[in-house]
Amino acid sequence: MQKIRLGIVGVGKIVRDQHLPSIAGNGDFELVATASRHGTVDGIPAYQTIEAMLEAHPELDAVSLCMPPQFRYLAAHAALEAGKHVFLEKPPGATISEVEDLKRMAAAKGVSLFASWHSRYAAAVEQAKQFLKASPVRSMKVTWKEDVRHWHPGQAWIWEPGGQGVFDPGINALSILTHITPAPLHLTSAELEFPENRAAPIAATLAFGSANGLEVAAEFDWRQTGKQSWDIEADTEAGHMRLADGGAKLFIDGTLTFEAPDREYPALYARFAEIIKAGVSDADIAPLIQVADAFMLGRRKIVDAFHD
């Protein structure tokens, strides 16, 4: 079968540390082009815009789109339009309203379109969930903390507008947490620590429930330095689960039970074949919703200015 010819729009850390190994390692695709305003891959035809992109290389079978969220719909809408398959890093916009037009004009254009969740890819997330599917839960908490100045140096475009801030790493956690729960989440509270200099937060306290019951509170922070926290715990009738090390690592009342390595984004890649030979979508918004939703129900904090 001929290889999906592959376009990527966005050269940065995220498409050199993950991106190109994953297509590398993955025999159903062929990276063809590339378009970005300043980084460029060895051997690739490189181009400033995905317009020009498009126009060099009408061959291309797929785009996947790497540059910043508030970036995102217009390219998505040129790639879509010339009847490219689209993946869309995390998040996969910058509005609600963005996505959902992009879904329709996908499903109009008989193309797939895919929201790539990464953080549900990691490995024992899904035995998380069929821990949980088998067990009634009584609470859950979300414990979701890191160092902004490792993970984001310089990076101005995610404390603006649209770049959402702490939930740029929190909507991980989210991506995960609507994934496993049994139930499904809305959010009853929130509180948002915006730093007086920045326009996008830097911490947040949230609180969801659901209609069976169950209640989880989840603590997101971009000033922990030292080690990080990317837990999710829940108590449930059949013991204590911990989902940790950012869904790597399963413990059952305190003992490992489950560990793989990293392999998120050749999975990835692996469903974005999977949806593309099967000629449909995987566009779920659930954690773009949530973080909507914090937004809109947040209460607003104003704490010390942040710097680099």
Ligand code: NAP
The other form holds:
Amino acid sequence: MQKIRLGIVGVGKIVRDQHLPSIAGNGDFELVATASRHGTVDGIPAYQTIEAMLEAHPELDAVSLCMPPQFRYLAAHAALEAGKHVFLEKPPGATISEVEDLKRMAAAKGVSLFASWHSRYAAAVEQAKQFLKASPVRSMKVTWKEDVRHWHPGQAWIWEPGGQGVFDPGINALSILTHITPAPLHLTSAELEFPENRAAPIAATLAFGSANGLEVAAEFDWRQTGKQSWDIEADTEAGHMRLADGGAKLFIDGTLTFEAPDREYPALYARFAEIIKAGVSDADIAPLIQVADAFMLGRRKIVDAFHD
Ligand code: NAP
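Go ahead and give the structure of the form predicted together with the named molecule, now that the form predicted alone is out.
Below: every chain and molecule of the assembly, starting with the one above.
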């Protein structure tokens, strides 16, 4: 079968770290062109805008949109209008209405839209989901604390409206949480801490409930130095579950029961090829809805200014 001819838009950190090696390792895809104001990929024709790339390469079947979320909708719109399948980096957009519009457009054009949530493909996530399905859950706790200076040096967009601040990593936790919890969750309270000089939160404390009485507490913090924490814990009738290291390891009652090498981005591209071949979309926005709810329901607290 002919390869899926792919264009990448927004050549930055995640493209270099993950997309390029994952595409190179997947026989279904062939990287044909890139569009980015500054970034290029050795040996691949490069354009400054998606419009120029689409015009020069009408043979493209699909595009991966890897720029910051505030700039994704117009590019996605252009790609769908041209009849291309679209891979959206997470979060899939800056607002819910944008992504809903893209879903509608993809359906009308008969192409596949993929809202990728890489953390859902972390090694132990499916094992955690199975464990929670089999054992009634009493309560859960999310602890997502990392050092923004280490992980996001110089990324101005992340502090701007639509950049989501601490929810840029926090939405990864929410993508796992909304995937593994047996019952749908709704936000019941939120406190968002905004540095006095920034438009996006540096920390957030959330609480969720569910119709069957499950309570979930979540803490996101970007001021964590030293040990970093990306954990989801659950107290269940079958014991204490800890999904650790961003979903890579599963501990039950303190014992490591599952871990495997990281395959998140290779799995995303395998899934993208699968939905293209099946002629369907995969665009769940549950994690984005939780973040939107946090901004809608959250109490705002002003904290110390943040300087890079
Ligand atoms: P990044 O390096 O700051 O941005 C990616 C590229 O987007 C930039 O290098 C820039 O390339 C392009 N871009 C287009 N319009 C832009 C604008 N107006 N302002 C700034 N850049 C613009 O960010 P990233 O870390 O790769 O993240 C991109 C997306 O991937 C985000 O949604 C993020 O949440 C997601 N993601 C990141 C990671 C990670 O570890 N970094 C992990 C998973 C997912 P040009 O200057 O060449 O146009």
